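Only one chain is given next, in structure tokens, and it is the form predicted alone.
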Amino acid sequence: MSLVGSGLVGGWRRGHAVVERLDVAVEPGRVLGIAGPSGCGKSTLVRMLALLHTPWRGTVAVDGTAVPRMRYRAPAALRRRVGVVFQQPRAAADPRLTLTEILTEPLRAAGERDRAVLDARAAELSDRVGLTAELRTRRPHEVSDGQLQRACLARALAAEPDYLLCDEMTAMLDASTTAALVSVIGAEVDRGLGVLTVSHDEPLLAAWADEVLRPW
């Protein structure tokens, strides 16, 4: 049982691969760190494992189920099993939505329309990541980067994924917010969540991850 990338090769421009023949396995209940400098391909790796970017070569499998490579048309059920938190919360959040609407996006995308269910789930998720009821009524331009990243983490956890991928999640955050979000994820890992976190922050990875790979 794991999220596995085997022999992954990929990039954004043909002829210039930033990920080359990389093998990685994210296991339940563990945190795997990937270290590397900015621009080395860490984000490309995350997007391939998140089923958002088609590898040029290699395969991604979720608990033994290989993802079809035909334009990466992964079944929705597979996509929901992998959550992602990106580096820049403002680029990852629709500015027209309230934080409640942002963090319940996966539930609404899956067809949930019951307002009571959505509100209850929003309250539960917000409590886990440290967002108040008043903050949930605001839009992205009305909150700090740290508060918005908390909402993005809640969104990534909303569908109860088996795996969480963190792409430089704390790069834009202060130390206290970083510690708070790492603590939230730690509690989820204790419940069996498998986590991949990529960063150029070696001290953070040393403190957080069970294992750190340095493929670049």
Second form
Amino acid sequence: MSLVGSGLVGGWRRGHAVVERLDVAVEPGRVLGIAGPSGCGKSTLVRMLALLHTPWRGTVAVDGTAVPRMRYRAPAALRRRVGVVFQQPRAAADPRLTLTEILTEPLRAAGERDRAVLDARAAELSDRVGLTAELRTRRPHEVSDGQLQRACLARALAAEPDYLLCDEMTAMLDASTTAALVSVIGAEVDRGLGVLTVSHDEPLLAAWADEVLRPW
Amino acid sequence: MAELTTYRGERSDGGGAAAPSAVGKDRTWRPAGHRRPGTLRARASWTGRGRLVAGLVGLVVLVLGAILIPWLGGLDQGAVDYTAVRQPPSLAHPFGTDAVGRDLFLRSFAGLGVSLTVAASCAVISTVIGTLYGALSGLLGGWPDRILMRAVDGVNAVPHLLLGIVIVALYRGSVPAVIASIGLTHWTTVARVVRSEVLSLRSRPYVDAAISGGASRRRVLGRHLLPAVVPPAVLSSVLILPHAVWHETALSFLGLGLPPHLASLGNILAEGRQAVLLGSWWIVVFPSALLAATTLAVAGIAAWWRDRSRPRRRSEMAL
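Could you output the structure for the form predicted in complex with its partner chain, given that the previous block was the form predicted alone?
Every component of the complex follows; first up is the chain already shown.
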């Protein structure tokens, strides 16, 4: 049972593959680190594993269920099992929505309409990542990068994914926020979340990841 | 004056008449120019709320004027009075009279009403067609996008006036024909704006994040793409408003637009052009002023809405 990418080949421009024949397995309860120079395809790999980008060749399987060739998108039920946190929280949050709306979006997408349930879940999630109730009423341009990244993490956790992919999640953050987010994720890992983290931060990878992959 | 107090950010929100005592209580920094829920803005700066208020007041006054003034004044579109030809502004005729002695005050406001109806209808038609076309093109991408946008270039290649003349010539002299001829030629601007907006939006990480959270295609479209696309689309269609009035003028001038006895800003201005040479400046100045005021009012509201719908940090405002 794991998130497995096997023989992945893919890229953006025809005839110019960014990811070449890569095998990755994200195990539940473990943290897999990936390191590599910029432009080598780390983000593309994350997008393929997150079922946002169709690999040219190879397959992605979630707990043994191979993801069918996507015409437009992978099935929503599979997408929800793999959460993503992007590098730039500023770009990953819709500027028109409040933080509450941002972090409950996966719940609304799953059809939850009850205000009370949504509010309770929002409070619980933001508690977990360390956001105050006042911060949740703000919009992205009214909070700092660190606070926004916390909201993005809460959004990724809202769908209760089995796997979490962090694409340079801490690149924009200071040391204390990084430590806070890592410990939040650490608690989830203890409960069986499988994590893949892409990072340039070697000390962080050394301290956090159970195994570091350097495919490039 | 306003600049001095607003550039520091926190003062324009928490301070002022709203709650001077709350300053010590709530010292959290927040970007200026954005109202926190539950707080009152003490001062409306010109860049923010002031533009909206001024625009709304102006527009309401103009629209009410366009509806009420001709009605209360008992305007008779067909009547002429050769005893009162080209009289300068006076108490009896605040805007003066035109070359056949008609009161310009009544006719200008009646004309504003007609022109506004024509322009607003054109703006609605162009916005709807343009938004749908542009969104479709941007969402499909690839070769369908290329074909659709070349078709837009094709429509643009024919001079709008020429295309308008053809349409109006088929159904001459009626308001719907003028609306159709302008609306069907001006959606291309909106389509271009919407397409580029959709193209840039659909590759944003927050759209990816929504998709990853299990959002359906419809949800992404309704929640993230359309709310972002509608303000620029409306803004670009607002800019069509004065342009549409100009087109209506041009068509009327060529004798293809509205019949000459029907007051419209276009008709009045076209007739006034000749009168100016005789020294009757008021025939051109007052209708033009109404047109300018309308444009400014609408643009003020639109600019407020654009800023409102795309919250930015103060540091990004300059960009």
